[in-house]
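Okay, so here's just one chain, in structure tokens, the form predicted on its own.
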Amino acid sequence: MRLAIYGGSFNPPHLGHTAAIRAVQAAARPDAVLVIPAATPPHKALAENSPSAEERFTLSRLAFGALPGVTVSDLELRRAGKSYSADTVRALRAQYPEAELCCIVGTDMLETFEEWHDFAYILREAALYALAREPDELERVQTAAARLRAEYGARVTVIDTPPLPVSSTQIRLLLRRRGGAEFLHPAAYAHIIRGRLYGAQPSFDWLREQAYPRLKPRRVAHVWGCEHEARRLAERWGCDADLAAEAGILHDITKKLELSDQLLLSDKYGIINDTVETANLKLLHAKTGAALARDLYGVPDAVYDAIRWHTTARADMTTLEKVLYLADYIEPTREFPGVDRLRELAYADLDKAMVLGLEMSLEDLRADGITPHPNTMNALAWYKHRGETT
């Protein structure tokens, strides 16, 4: 049996890596590759706000383990202390006596083989298959190869594969920056950006592949406005225009649930609704979309805050709520009487337009015969006793 070792950090496991694996699947033919990612690595200090061994773990058998052959370990996750590839090594050995163990290593790590623990020890019981991890690297590989043979009798076999040339220190900084998915597994990139690690930001392509298809197809160039008026109006009084963005693409994702998906969502998230909420299906959705667009995309509490109140307004409302409040109202798609009115207004002054805004919607929900929510009333309350003190 040969058994393929595959050790690191994976702070994240990216495409490179897939690559890697593939390429010694490909070259070595091993029975089985072991992925182990690091509890503590050894040689140096995990980055900045790296997530914990167990999320890496978790987002290494995201994006590694379907793949056929490949099995995500925890190995180094239940020993304790810094996580040494040479007891690895030895635990591997102890457990498969007759297999012929071989360690996936890059440039990097072949050029410092001999700084590693017990370097020598791993060399005597396993071979080395090493890789390149940028296009020029080769040449130096195959050097640091042919000096492990000759000054030590390593088994290393170079593999002359084209690398995918990124790294996960160049990730991490593309994730704060809205980039990075193209070199991610889908899975691996969702579960980043469900729980921001890294300080992950969302890429607003891949929010909308999210967001669209739990639309109805109508509301898609409703939503795509929103957004769209959003980052203007936040553009205009200052506030955070990607945060604005976040907000309008994700403030409709569960307008289209019936009363009692409504209702699931509400008691999953622990959502108490009022009598007029429930009597209402569309206050419903601001609230169970604001929960589920915190628990799937992790959005912060001021895009939650924004799509909390996108609907029935408070008092008091941040600029990012307000912003929301009156993109949804005036997006390019929307055509009523007033409309125009309350376009220009809202950039010309926006609590204004928030008056005008609450004024027309209560005045539409009487017409309707629909009982307006206290929250609404209270606003318009609070927005006309600012305007007559300011």
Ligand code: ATP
Second form
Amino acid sequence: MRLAIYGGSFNPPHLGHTAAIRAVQAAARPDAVLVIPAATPPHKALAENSPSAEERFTLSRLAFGALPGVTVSDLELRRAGKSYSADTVRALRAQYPEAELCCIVGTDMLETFEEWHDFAYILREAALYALAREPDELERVQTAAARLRAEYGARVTVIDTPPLPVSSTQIRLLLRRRGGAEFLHPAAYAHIIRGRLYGAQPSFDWLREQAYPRLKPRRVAHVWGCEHEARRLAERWGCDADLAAEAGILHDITKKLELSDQLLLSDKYGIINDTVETANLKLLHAKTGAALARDLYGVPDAVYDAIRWHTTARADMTTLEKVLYLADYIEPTREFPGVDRLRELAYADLDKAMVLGLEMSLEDLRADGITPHPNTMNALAWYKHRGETT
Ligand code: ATP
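The form predicted together with adenosine-5'-triphosphate (ATP) is what I want next, because the block you gave corresponds to the form predicted on its own; please supply it.
Following is the full complex, with the preceding chain placed first.
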């Protein structure tokens, strides 16, 4: 049996790793590839604020678990101390005495192989499959391979497949700038965003792809309009326009759910609804939507609160909460008597716009015989009072 061992930090695992696995499978036809995330990598210190080893293991399972012939192993997670590859090779040799063991390494690891703990033991027990990480690195790989062969009798096979040139370091940087998704398995990316690992911010395209299928088709134009109106209002009133856009994209993600599903979600997230809320389906989606957005997409508190209060409003709102409340009201697809006045006011005086928006909303509720939520009454009283005292 030929067993390929692929160790690394996988912080996070990326499509460059996947390409390397596929190249090894195509060139060397191993019976199995074992991906082994290091608990405590001995070669490079983990970047600050890296997720736990368990989290990197979960990410690796999401990234590689479905590849045929690949198993993600927790062998190094179960071992205390530094995760030396020599110890891993020793454990696998004991488990599979007859197996042909081979370690997969990229340029950087091959060139520094003699720094590995007990590297001579590894070279005795295992062959190496070496791959370039950048398109112009093949010569470096061949030189390092030739040296290890000549000096230590190492069995090194250079796999001459064009690499996917990407590194975990680059991806961590991209994730913080709403990029990186293109280099990650979709399930790994979703997990990173959910936990906002690496300080990741979601790509807006990705967030729309998540949100839109949750909407009734006719609401998509409204949500698109709300995202962009919220961004413009945030820029006008000096709050974070990217967070406003996140709130705009996600604010209605549970709106199409029936009462039974709203109540199931309420139960799941420990939301307690009062009688006015349970009598009015529209009021539930602000609470369940905020909870779902936090659970699935890791939204920060400011976005959670904006979604939470976008329907009833409340007294003493943050600027972002007011921005979403008004964007929802005045985005370009909205048409009702008085909308132009409200649009004008939203850019001229945010608190006065709140008063007008709340008054219009209460008028509509009364006309439809719906009991207004006390939070809406409190909000109106608050902003009216502010208008009188400022
Ligand atoms: P870093 O950004 O810290 O360099 P990394 O992208 O190298 O991280 P690791 O988990 O350290 O990720 O890499 C595990 C193994 O995969 C190493 O042997 C490395 O050389 C190899 N490797 C990483 N990226 C690629 C790639 N794009 N193509 C081929 N091999 C790669």
